[in-house]
Each structure stands twice: as C-alpha cells, then as structure tokens.
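Presented below, as structure tokens, is a lone chain in the form predicted alone.
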Amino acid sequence: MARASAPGKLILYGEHAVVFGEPALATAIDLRTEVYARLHDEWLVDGASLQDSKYAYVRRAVENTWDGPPLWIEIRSMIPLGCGLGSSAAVTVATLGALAALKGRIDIGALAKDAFEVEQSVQGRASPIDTSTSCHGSAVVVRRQEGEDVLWAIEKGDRRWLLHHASLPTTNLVVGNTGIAAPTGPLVAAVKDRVERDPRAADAIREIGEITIDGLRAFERGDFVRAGELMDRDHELLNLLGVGHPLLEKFVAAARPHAFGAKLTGAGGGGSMFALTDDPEAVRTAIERAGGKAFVVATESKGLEAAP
C-alpha cells in the first residue's frame, strides 16, 4: 500500500489574473487530503467505481499516469468541497503521489507538471498554481520572469509559468464559506469574455498582477497593514471581473472591522472568502454572526508527503 498526502492551498492576491500571465502568489494552508493506494482485483475508489463524475481527478491522473493493474484508493480530506480552497488541487496531487509511491519514484516537478494537466483537462483552462503550491507547499509565486528560488516551468500551448518558492511568516487566515460551489471553469471562461471585450476588465487584470508583487513584499516584511490594504483592493478589482457574490461581501464587510483586510479566494461566485487579522476569534465570530461558516487555517510549510 502507498499514502500521500497533500496539502490545500488559499490564494493571497492573483486569481483569475494568472490565467493570462500575471503573478499570483498561494500559500499552502493545514487542512490536507490523504490517498492510499493498494493493488486490487479492480478499480475503485472509496469502494465506488472509479468512473463515478465525483472522482474525475482521480480517473485522470490514473488514465495520464498509471499503466499498471488495477487499484483500490482510499481518499480522507479536510478540504471542504467548492470552497476555494484547492480540493482539487490536493487530490490530484496526493493521488499522484501515491501512484508514484507504488512504483517507487517521485519526481516533484514532474508530479506538479501532471497534477497541472489533470486540472487543465477536468476543467477546461486552469493555471498551475494550485497544484503546484499543493506539490511544493509553504508559499509559491507565479513570475513571467525566471527570478531566485525558482521552482519549476510549466508550459501549455503559448502560455508559460514559472513558480517560485517564497518565504512568508506563519500566519493565522479566517475563512469564511458561503456554503456555494461555483464550478471553476464556466467563471474562468466568463472572466476571459470580459476582458476580450472591456478595456476596463484588461486594465483590472494588469493592477491585480502589480498588487500580486506589492502583497508579497509587504508579507515578507511582516508589514500585515499593507497587505491587508492591498487584499481590499484586490477584492474590488475582481468584483469588476464579475466574480463576486452577496453573500461574499457580506462576510468581507462583517470581517474587516477586525482585520487588516479581506478577499474573496479563488474562483469566486459563491466559495470563499478570507481576513488576514490578528483577533481570529472577533472575525470568525463576526462570519458566523453574518451567516457563513468560518474558521481558521494556518499556513503550512509541508507540501507532498507520499511514501510506499
């Protein structure tokens, strides 16, 4: 039997803008997805077929990767569902790790450049930054330019990542549900249509990727005010994107009263939201108050696990 296990990821500044090349910098939270894996007289998955739509990430890093006989996979999360918080992401990768675990080699970089493809064929257009800061944990940015602490290359069609390990402080997020999963997919293609066809959606995604690299140096100097401001920013500018909802407002305005500031986090239109705050109980309680469902996440310096 193999295990893998790996970690969810909470986007900082940079959804949607990195799907057309800017920045975005993730970090790697302490809520992670487990898989195991055993040879089997066939395939399932929690004892359900593996076809089943719920495991399509699970189908496909096997169909990508796996030319071996069949196998029973066990899969044990705490990543909520749809939140955006990189279930998918996890998933994926810890099913790869374990595929890799049974056949006794893991590569890093090449798992997160097959964790990237699985997410882009189950979804139709992604970038890899949930993957890859699943693959490599603590925090990773998306650079157009090659710079220090590079990672790895990720490369599709004309398009073209280079994530970067970073180093920010520990820290304490307030997450804030809304309880809806907003597919990824149909908000990303629906993004892609408003900047084609407003010059202000353009200009939206450009400052997004300047506040990306403005956030990151204001968490390396432990300067949580300034990032705090950017992150209300942030926000605003992909509530122009058109991925914004009620009830994320809701919990961004019952949280900020106690936080340095708040965001929306991932793909949006339902999912989450989160605060960077030094009161965590004032905010998850002032969450819960406005209805959603709060709690806190740490960032995490573990990325993949996986042994046989």
Ligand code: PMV
Given for the second form:
Amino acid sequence: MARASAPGKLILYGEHAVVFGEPALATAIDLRTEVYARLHDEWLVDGASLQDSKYAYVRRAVENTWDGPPLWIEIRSMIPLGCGLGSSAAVTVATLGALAALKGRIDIGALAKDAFEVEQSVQGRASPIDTSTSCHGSAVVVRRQEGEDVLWAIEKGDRRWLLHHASLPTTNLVVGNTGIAAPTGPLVAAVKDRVERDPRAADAIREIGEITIDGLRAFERGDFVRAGELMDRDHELLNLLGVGHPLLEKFVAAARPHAFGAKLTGAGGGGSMFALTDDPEAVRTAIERAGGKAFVVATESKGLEAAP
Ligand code: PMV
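Structure of the form predicted together with this ligand, please, following the form predicted alone?
Whole complex next, starting from this chain.
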C-alpha cells in the first residue's frame, strides 16, 4: 500500500489575478490531506465509485498518470472542502503522490506539473499556485520574471508562470471560514467575463499583480504594517472583481481592529478570509463573535510526502 500526504495553502496575495499570468504569493499551512492507495479487484474511492463527481480530481489524476490495475483509494483530510484553503489541490497532489509511490518513482517537478494539469482540466481554467504550494511546501511565489530559487515554469497560451520558493518570516495567520462552499471554476469564469467587459476590472488584475510583489517585499523585511495595508487593498480589488461575500465583509471588519490587515483568500464567493496579526486570540474571538468559524494556522515547510 502507498501513502501520501500534502498540505493545504493560504493565498496571501494574487488570487484570481494569477489566472491571468499576474504574480501571486501563497504559503502551505499545517492542515493536510492523506491519500492511501492499494491494488484491488475494482476501482473504489472511500468505498464509492471513482465515477462519483465528488472525486473528479482523483479520477483525473488516475486517468492522466495510471495505466495499472484497479486500486482502492482512501482519502483523509483535515482541510475544509471548497473554502479557499486548497482542499482540491491537496487531494490532487496527494493522489498523484500515492500513485507515483506505487510505481516506485517520485519526481516532484514532474508531479507539480501533472497536478496543475489535473486542476486546470477539472476547473476549466486555473493557475499553478495552489498545486505548486501543496507540492513544494513553504511559501511559493509565481511571477513572470525569473528570480532566484526557480522551481519550474509553464506556459499556457499567452500566460507564463515561473514558480519560485519564497522564504517568509514566522507569522500569525487567523482564518475565518464562512461555511459556504463556493466552487472555484464558476468564480474564475465569472472574473474572466468581467475583465473582458470592464476596463476597471482589467486594471484591478494588474494592480493585484503589483500588490503581490510589494507584499512579498514587505513580508521579507518583516514589515507587517505594510504587508497588512496591501492585504486590505487586495481585498478591495477582489470585491471589485465580484468575488466578495457579505459574510467575508463582516469577518474582515471584525478582524481588522486587532490585525495588520485582512482579506479573503482563495476563490471567494464564500469560502474563507484571513488576518495577519500579532494578537491571534483577539482576532479569533472577534471572528467567532461575528458568526464565523475561526482557527489559527501555522505555515508549513513540508510539501508532498509519499512512500510505498
Ligand atoms: O479557492 P481555491 O483554493 O480553489 O483557490 C483558487 C485560486 C484562484 O486564483 C482563484 C484560482 C487559481 O487556479 O489560481
């Protein structure tokens, strides 16, 4: 039997804009998904059919990379589903990791690309930020220009992403979850539509790209005040792109008096927000009083771990 595990992620800056080829910065978090796989006489996922739509990422990972006999696959996840914390990326990476471990060949670079292709084909349109962060762990920055610590590169039409490792100081991040699961694919499609129709939305995409690079620099020099201001502005621009939600506004407003900054994270439309703070308990309490489910997350250095 093979076992693999991969972390969830938090996008600090750049969600949605990254799908257009703009920069984004994400960190792996200490919530993980585990996948177990062993040979079996029929295909099963958690005892159910591989054809079940809730296993779309697992099925695509199998179709793209496995030509062996049927498997029994089991998934155990600590990452809440559809809440912007990278549950689908983690299940994709961990499934690919378990399949690679069964084959006895784990090539992290190739696996990160395979994971992006799986997410792109299930979601319709995607960027490599989620799957790469889950695969490599620590913090990952995607940008157009080549810097130090390049992990890998990919092009899709006129979009080009160069993935790099980033090193961030230890921070306190508090997540507020709306409990509303909003699928990423339709939100990404709606943003594309808006950008094609509205020049202000196209400007917002470009500004988010600039914010990401400034935000990365602020984090690198430990300037959390500036990092927080940039988070707040990024949040405003994401609202302009139409991916906000009244509950996210409520939680962001509750968190801000105790935080350097707060913004939605991931696809939005529900899902989660997070705050950067030096008083995590105050932020957690404030979000819970506003009706959210809040938890403190730590950044995670370990990416994919897989063993036969
Ligand atoms: O909400 P999540 O975890 O699916 O994150 C989506 C991030 C987007 O930028 C909106 C899409 C992408 O593929 O980068």
